[in-house]
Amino acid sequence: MRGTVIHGPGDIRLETLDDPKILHPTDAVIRTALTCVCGSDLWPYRGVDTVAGPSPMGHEYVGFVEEVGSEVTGLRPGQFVVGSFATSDNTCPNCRNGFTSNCLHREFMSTCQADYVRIPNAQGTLVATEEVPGEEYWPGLLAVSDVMGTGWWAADAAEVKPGSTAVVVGDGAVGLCGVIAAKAMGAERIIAMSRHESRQRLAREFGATDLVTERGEEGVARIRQLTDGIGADSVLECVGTAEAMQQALRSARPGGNVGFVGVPHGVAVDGQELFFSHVGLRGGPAPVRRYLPDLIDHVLTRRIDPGKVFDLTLPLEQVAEGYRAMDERRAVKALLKP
């Protein structure tokens, strides 16, 4: 099968690799209909994190499911399957607690920029729809397998409600989700961050009610004039950076809550300025699989439509052009067709 290949930063390949196998009889091999480059590819891509070797790339993947193991009892080959980032066996004291992405038997998915896939945990991780679903579908149904359950998790963490104020910092893939998720759950006004004409304009379609350009303490200080000097209820975190951490949680009233999901790169918190913000802090990898069920029935009863963040859609083959993107700022967010 072909798959894509990171060798060191910039450098993407699309190789010829072995087929995936069944290993264990929890496992599945399903076959790619759509996968996508991640924000979070462009830290090893931009040589942020150190890539020890060639190692394939790709985390979010919607596909038809080929052939399951022995201990695989709810699935079947022919289904369409939504999976997610992080396997789950949903079974474990940290699945029904609901935190699916932290499985006792957790696996992060690290090889669906593919044409085939093997998924451990197939039988929790896995999500089938009751019939294929038509293609003009597949795109929001790939965001659900990573930014929109993660954008959907920032706005849960940061306890969006209806009636309340929310501020999203950061305007990728997963920021412009989380608009989407704040405007679901009910938010009143939605103050999306964002300097890039073409992201502000989906914002807006999203639900955003404001823009604010400035960053930094620029930023915080618009936060506050926007909301009578006191901050917001609920600040979404979609970057990952220090300066986004700072912004998020200065932006917050006292009592507010900052649901943080960009994976940290250099982030330290204040615990003194934590302490005295009476701000609070909840966020991590998302547990997607807990989501998958509701943002399916979302996507195809076309109540969010998060396949519009997909801005590029290139064949498999020129993978790398999609990374070039994206790291350029060309492209919020490529889609792959194998």
Given for the second form:
Number of protein chains: 2
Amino acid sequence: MRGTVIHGPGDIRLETLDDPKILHPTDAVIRTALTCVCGSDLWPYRGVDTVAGPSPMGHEYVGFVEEVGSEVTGLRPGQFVVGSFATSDNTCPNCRNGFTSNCLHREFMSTCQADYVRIPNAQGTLVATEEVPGEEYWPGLLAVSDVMGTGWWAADAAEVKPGSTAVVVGDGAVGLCGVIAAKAMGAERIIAMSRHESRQRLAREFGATDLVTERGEEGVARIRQLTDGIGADSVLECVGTAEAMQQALRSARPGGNVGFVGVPHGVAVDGQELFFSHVGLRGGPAPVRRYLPDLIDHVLTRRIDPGKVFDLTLPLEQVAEGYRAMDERRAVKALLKP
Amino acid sequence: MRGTVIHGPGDIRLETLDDPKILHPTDAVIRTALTCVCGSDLWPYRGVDTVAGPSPMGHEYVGFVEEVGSEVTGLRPGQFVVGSFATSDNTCPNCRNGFTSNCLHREFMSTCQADYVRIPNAQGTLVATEEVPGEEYWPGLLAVSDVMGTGWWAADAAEVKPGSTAVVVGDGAVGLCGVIAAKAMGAERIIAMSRHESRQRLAREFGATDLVTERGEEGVARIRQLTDGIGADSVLECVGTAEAMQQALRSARPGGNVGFVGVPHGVAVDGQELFFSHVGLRGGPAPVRRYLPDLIDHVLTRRIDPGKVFDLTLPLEQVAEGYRAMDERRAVKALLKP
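Form predicted alone done, so how does the form predicted in complex with another copy of the chain look?
Entire complex below, previous chain first.
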């Protein structure tokens, strides 16, 4: 089969790899219907995360069950399935507490920009749709497996409530999905921090009521101006840098909440500043599996349309162009068709 | 009148000061019924916080209304009142959101180890009891004005729920009140981290089900052992040091909550560690005013007895001995009688 491999910063290749096989009785193998490039794939692409040697890439996928291991009783070949970038058995204490992406048997997916993918913990990880959905739903369902699930988690961790004010820091695909989530959870005012016209347009379309282009102290001042001088109830931090975290913490009102979902790079939170702010802080890899049934339903009933974050569609063989376009911010998110 | 003044590390004196007067129409002056020494008073006493010059001390008090300003309509001379270390108008947006200790007109009290005290924002800050309570209730009500309110906030911020497991880091008066709060909120298992026999005894009496004497990695390992290998639902960080914060964060289960109420000294939280832990973190100066009516009721109906944290009672003139005894850990908390 064909699979994506990173060889070093900027060096993405589609190569011929061995077809994945069932290795454990809890595995499944799926034929990829759609996959895509994630903002976090750019960390190694840009050399921010070290690339030790040639490594497969990709952790977002929807597909068709090809084969299941002997202990996978809830899935059968031919079913259309949505998964998560983090596998989970869905039975361990952490899963029962709702933190499926902290499953005691978790494995992070990393081979999904390929024709076929082995899914560990398949029974707990994959959710099959009742029937094979029309192709027009596939991008939305693909988004649910990561960016939409992560945007939802950002809003959930930031405790967005009906009638509240939410700020979204970051206008990448996750931030835009954060706008969708805040809207779906009933936020009355949604302030998107974005400087890019095409992303601003999408943010508006998804439900942003205000756009803030300022950053840093000016950005914080502008948020205060828009929020009765005290800051927002909920802030979704969808970037992962120290600047974005500071922006988020200072945009929240006393006693507000920050949900942070960008993998932190060089972020340290000052204890005393956090203390005097009264702000609640929670983040982490999104527990996508917890949300899957609900979010799949949201997509299939057209209540949300996160597939719109894909503004570039490429055949899998052009995966390298997908990375380039995102790196150069020519695309929000690149969809790949095997 | 007599009032306590710190002149430098270890130098506490009771001096003759001017009687406080109404300075603003929103002030009240109270005659102190009881006051006490706080763990946080030890920061300047030990030279950890700088003492710029002679400064009055004390922020815990119950007393009798002596005089009220022209805008204070809800209080009258002779009433017995309980307050908070942070004053609040109880009407601003932050107060309405429940974060009274982040009131836009907040002033931190700092002159309470004295015969009389001026209370800014008196109407919003002070809660009068229906009648003057018996003297046996005064220590409990005094505790409510700070340590018990803070322990309650720690448990609230750590989202203690019925049936849950709570860990309390710190066996000072606040930690011990945290045990009281966790018990009152229905925690089934309360693990107190304490090495001091007299404090262990009090923790047990307040509801601790387990005691852990280990610290650091050993302490974390012991907590995991007691909590099905995953950690506690809620952790109350009642110290304020980097070690205590690390202890707290690593004692919480994935997706658990840490409430931190000790003023952080040299604490920086690593973003990536917090991220992968999924732990929710919230702290700050306790919004005591929010809890006052409920906690006063808890004390007067004997559902809780936080007055027991005072294990040393001194006349106000021996205030210096109160500081010494707490500094040397001969006392958990020193009660002062004017």
